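Just the one chain here, the form predicted alone, laid out as structure tokens.
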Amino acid sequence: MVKHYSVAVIEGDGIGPEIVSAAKNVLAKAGQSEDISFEFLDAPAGAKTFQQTGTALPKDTLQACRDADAVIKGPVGLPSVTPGVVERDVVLGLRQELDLYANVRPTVLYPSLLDQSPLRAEKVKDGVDILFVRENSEGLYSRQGSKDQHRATDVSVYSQKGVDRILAYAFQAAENRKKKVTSVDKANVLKTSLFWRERFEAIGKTHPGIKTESVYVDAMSQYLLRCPSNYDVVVTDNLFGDILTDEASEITGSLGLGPGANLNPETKTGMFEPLHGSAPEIGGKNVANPIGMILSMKLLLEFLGHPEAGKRIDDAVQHVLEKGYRTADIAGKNTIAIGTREMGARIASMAGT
């Protein structure tokens, strides 16, 4: 019997269109194989429709995000927008409106792609494979705060509901991995991240199967340059891990490289988007890497629950890569340069077979 899903899709702005493309193109395909099949919806938000309607996230797209059974995403802005408006109204309200509280960011070095990471060979030769969970809903990133003309502040506020929800997804986590979870903080001086060790060293007393360290943020910076191959699961707040988990993303070859969700186990609700941003300067050129979007539909179909369809798109994209396809950010020596619709319609038709 064919499962049947709908899904709301944000184009978003840039390189959004090209890479969103793309990803529905590899889902359905990976869904066909598996007998699933997907109705997607569209749904616009963002700079350009900001734009065109005065509004970045209008009531009708936020309804249609709360009725499908998933959302994809594509980055958002423009820099003809004022900088914070579409970031403020979509990225984070779509977390806050939905409470997608756990942000889910998997870095993977593929070893075709060894060469591309800036690190020596030596720091990664035992592989990296780091599943970052980071906090979507409070901390400063939960729109509390005010500006003036002298005087602008932003409000950081944990509660033990939001500590303790996204450290348990993060133990829960490390059951099928390693059984490793770092927490990074800044303790020493900061009272949300004393709060927040005390929460992890509470829960991870009732893990005991489970190895855990807490790191400080400015060390845990540095820890990922020289031995990133140490980590398993990293649970951190809001801003260290949008902050880190950018600069874990370089170390597998680029950026265009990182899938992301923005999840809610209880009321099942996800949103699926890369890491990186609209990149309007290379927008419509078709140079764009698709594949960091293309990987966040692997996580969109496991958190559906279909982990062998998800495992089709990896596979696919470790096939192309290892055949010595790239798109310009991730092009060397003996590769074949190809653009983003060549890219997605390769991955595509290896997801399906």
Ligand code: IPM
Contents of the next structure:
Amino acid sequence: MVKHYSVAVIEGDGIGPEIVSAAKNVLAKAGQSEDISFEFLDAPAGAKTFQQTGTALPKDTLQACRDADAVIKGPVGLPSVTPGVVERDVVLGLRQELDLYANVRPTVLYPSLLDQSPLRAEKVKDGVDILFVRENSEGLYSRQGSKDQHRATDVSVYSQKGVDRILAYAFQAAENRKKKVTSVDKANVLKTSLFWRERFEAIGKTHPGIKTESVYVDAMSQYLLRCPSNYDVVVTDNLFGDILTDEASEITGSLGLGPGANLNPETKTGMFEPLHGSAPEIGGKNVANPIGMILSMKLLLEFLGHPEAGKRIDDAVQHVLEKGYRTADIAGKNTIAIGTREMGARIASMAGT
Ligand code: IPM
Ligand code: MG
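How about the form predicted in complex with this ligand, since we already have the form predicted alone?
What follows is the entire complex, opening with the chain shown before.
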């Protein structure tokens, strides 16, 4: 029996359309080989849409995202649109409207990219495989606050419901991994962090098989560079997670490699996007690295309950990298320079065999 899914697709701005096109192709090919088919529905949103229609997230797009089995989202934003508009309406808008409280960002250093890591070989010789679990609905992103000519405030709010559900997600994820959860906070200064730490310790007690530790965010930004192999699941708040995942992706060779999933496991809603932005300066030039977007399709397949199809994508990416094919951001000695389209096509063809 063929499994069929409908997927809403926000192609986004800048490099969005080209990397989304590559990712759809890879997803279709990996699915085909496992008897899974996808219907893609175009759902415009972002800076281009804002310029054309006056709204960055049209109602029909939001509805299409609600109705679909999953959402593919390319990066959004253009310099010609005031910073903050598209971020607020599309990125945060969708995460909050769909209550996608878990932002899950696997950070894996592939052996073939060891020479691309800015860290010395001895620092990464034990491998890097961290699952970042970022709280995605509260904290400083709750959009409370004010600004006038003389003063501005941002309000960070964390509820027990909000904290407990993300911590529960992290512990659950650790059960299937190396059974360690590191919680990152700033409990020496912030009340929200102190609350977070108390809930972490309480929930940790209900998972006796899992090793736990709490680390301050400033120290964590340092440890990630000093001993990245020490970490398994890292759970943290919304803003800290935003910052640490960009830092960690560089350890794997490039920001362009980082995938991401925004999930609500209870309502079975998922939106899949890379962790990088729309890079308008290289948009349409066939030079962007599509791998972060493509690996997000692996997360999509896993979320829909098809890890074997997801593995096809990971294997295909690794195979193509091992053969030496590289986009400009990860070019190394004796590698073969290719563009976005060719990278996408090579991965798709591998994922389908
Ligand atoms: C991310 C991005 C967003 C965030 C921006 C675009 C609002 O940086 O997904 O990490 O801060 O969450
Ligand atoms: Mg970010």
